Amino acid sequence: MPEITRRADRLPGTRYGNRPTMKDVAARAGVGLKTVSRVVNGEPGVTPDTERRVQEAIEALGFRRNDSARVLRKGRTASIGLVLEDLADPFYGPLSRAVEEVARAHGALLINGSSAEDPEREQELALALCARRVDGLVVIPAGDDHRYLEPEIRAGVATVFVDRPAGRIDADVVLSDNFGGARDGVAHLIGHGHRRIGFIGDMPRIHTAAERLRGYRAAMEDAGIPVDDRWMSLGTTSPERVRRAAEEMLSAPEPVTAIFTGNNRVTVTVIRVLAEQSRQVALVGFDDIELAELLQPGVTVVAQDSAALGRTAAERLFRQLDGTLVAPERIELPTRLITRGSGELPPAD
């Protein structure tokens, strides 16, 4: 079952999916909609006291122009909007695949669109679809600042943290249990006599690389096991960086007679490593991998439900827009080990 937190009440006044629109900014300034119209769109025939009156007002009711309006005219179509990491990234196809049922089931058309794992394209995209005012928001977090969406969930916009929680702002997120998987994964190895473990895992700004570290540290604690500096490493997920990671650990003195693998892509690039090994060597790596039942040893792994923390994001979103939530609560799912062989190696020496 998910673990369900609850936090502090939404921010005060917030109406999901019902945003300002220029009616209410001529209303709040004293003018026509006509002279909203100009100061929006940088028209000019607006004095500098009326502009002033019409831009405090966009301010205060936190107005953002309608672009999809201005393409098409004949009404509006519920949507929301999807930030992705990485389209590319097999763990998110589910992910988003669930996003996208649950919005067809509301009768809402999803957008969705990728940051990069890059903060200032985050921001952009996720801004450039309050622009074109998607109702909600399902947001995978690239940065650790999400203050920038303040004005637009103030105007409505229903939002959801899904994967990675939101920074510095107070919101809905759903995440997978990162600490507590990324310990049973270790405790695995543990239990089958490796001391030696290495640790090789994501950039430690993100907080899911942070969570698994922290899961892998405390297994080694809850066993007695002292973790030599050596046996980490954090970083990119480029393959030469993880490649020089393992061969590194694999060649010491005391070479790891074990590695766990912070994610999907760096345990692609290690069973290569290990492929080129001339003995064998244990591997545990957090998120499954396509066709990881068919490799010699299988791959044992550390298997989230991306389905399911799309799924329960998406109806998270649709649950704030129909008006049933008041708190912003974090919502934690298990994960599950897959033993398939890779995990069961004994030490090899």
Given for the second form:
Number of protein chains: 2
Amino acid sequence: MPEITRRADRLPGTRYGNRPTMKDVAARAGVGLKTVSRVVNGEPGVTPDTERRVQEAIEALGFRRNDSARVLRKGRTASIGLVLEDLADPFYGPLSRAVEEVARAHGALLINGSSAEDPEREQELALALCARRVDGLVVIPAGDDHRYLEPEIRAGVATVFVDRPAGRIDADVVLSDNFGGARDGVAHLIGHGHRRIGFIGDMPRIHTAAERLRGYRAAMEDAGIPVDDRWMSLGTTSPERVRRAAEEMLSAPEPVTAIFTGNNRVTVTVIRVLAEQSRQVALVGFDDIELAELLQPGVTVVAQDSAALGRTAAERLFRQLDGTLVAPERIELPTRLITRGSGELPPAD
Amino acid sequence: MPEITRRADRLPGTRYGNRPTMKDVAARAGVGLKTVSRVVNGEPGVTPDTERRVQEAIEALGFRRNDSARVLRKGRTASIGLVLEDLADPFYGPLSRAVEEVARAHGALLINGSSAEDPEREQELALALCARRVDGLVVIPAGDDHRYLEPEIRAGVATVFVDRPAGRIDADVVLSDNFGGARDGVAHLIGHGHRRIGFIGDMPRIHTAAERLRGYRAAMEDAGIPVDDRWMSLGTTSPERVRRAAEEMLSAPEPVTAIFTGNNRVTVTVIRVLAEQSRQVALVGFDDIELAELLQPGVTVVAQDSAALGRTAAERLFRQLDGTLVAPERIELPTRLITRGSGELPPAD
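Okay, that is the form predicted alone; can I get the form predicted in complex with another copy of the chain now?
Starting with the chain above, the whole complex follows.
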């Protein structure tokens, strides 16, 4: 299990209206205001030792540049940015809307963009949003190295990662229990008599795909079932790739009798493939899909609460901006197995 | 039918690298450079007569402030903004992604936000994106008065409206043939023997909802079928409201034998209601829905090409920025009837 830390995260006396100023930081660090400004804005001309003293003062006081006073002074609308992975993936719809609703409740606009699963584009977009003076960023990361955000975070941009963890920086992260959810879903298939179970997932470099594969392996191991390499297929979620993977597993000499699909894009294609098969094949999918209950059989899924992921991340972001958080946390939300028929089919042989 | 204008829209000699400058505008209008700058930036101190002369010169020359040179000068990443209606509506997924792909092909970032169907929020968001120096805006309008964008358009922000028309300004608009699509869908039901046909749509102040209702009425009139007021229900697309509307039509003394649903959010709820009915009720939905072909019966729809709407709008936006367009157009894309079973059921009585 990933380590989950939860700490008392309110620092008394750091709420709106009573927040530390640059002057407080300067006084505590024993330096001038201009020096604090240089450190906060990542400008040159500060010795490493002085920078360390200023950073310590900033951390001790919980100072953030990005206060509402600054927003009001500049006459800007407060705004936060959301870096998505794919604008057309329905999983992100409720997540985005939840982030937007929290933003609106805080009087802030939400502006989004998509990385299209490209780490360079994620960076370009995140920095472009910062350059456009967002007060905070919610990031669904495509890459695994987020040190490029350190100067922005130092400059007071609140940052929360959601759906997948941050890489190489210490940051707030809100995830689903991808490992546990997949393990439960596969154990459910095993409980209905399956032993030859396929796993079709997204590219292994994607955290969620890797975690769900780990869950599949754990469930199989718990049941003492050796896994055949041909039962596991990771790659893009394009319909062509997924269809080929499913058809190969189903036409092998000893075909799989059940498939666990690693996300909603994979599930939709596998449902189409299974509808063409002459024998029944069990299916459990990660992520819920619309109208799953009206298909025949209904589709059993491990559902994430996509809206709760977005809401939790956004609320955490505004608490960072409020100055009421003291340390980054990793928050994991539970998944839920919803049985509708496809995951309860017995093995065909 | 809405009027559709298509004009020769390339002006020779106005492509990148050979574009009119403010100096050209000043020379043609017979005014100083500062005066042109004032008009372009919406600043005071210009008499109405002078402003008119400058505007005429701007139009004659096809001048736009927002050229790539300016972008490069400021060292910014080029970007365009997209104002959506609802982040969680799957109809907008392919549209957003298509806009993003065109933006990327032009080396520009896309940043989005959602109006949540609130005209004030649409305005706030559009202006916030302009303040963040987007080069152009694709807007799915929630409101019906877009004069607030006139200063931005004058200042060179390219602007295209998509899915719904602009209000009270002359602007590029890319729409689906909502009227024709709905008329065809309802005529299809009439062709299968239905006379008591219900229409459940979105709020009538929304252009697409009003056009689709008009298409319903036209098809009924063409067939000489008088429409009972109780067969038409317009309002929010919340599942509760839609369910109530469908159940009322189905439990009336002379119940409808078919329903035409005005968009994908309505269709999904009506599919659920119909699945609970003891008798078969025909259904044609506006907008395609995922897995519609695997439901029983398959769902017959009038499909819009959501990606083509986004692509067409974005390409038009970049041609505005290129200076290769001379006058706003209204472009209408065709819809497509996809028969899958639900729309071909005969009347139950």
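Numbering follows the first chain given and starts at 1. Rigid core (definition): largest C-alpha set, two forms, superposition within 1.5 Å. From a predicted model like this one, the values you see are computed outputs, not experimental measurements.
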Check your understanding: So, does Q280 move by 2 Å or more at the CA between the two forms, with the core held fixed?
Key -> no
Check your understanding: Fitting the rigid core first, would the Cα of E293 be found 2 Å or more away between the two forms?
Key -> no
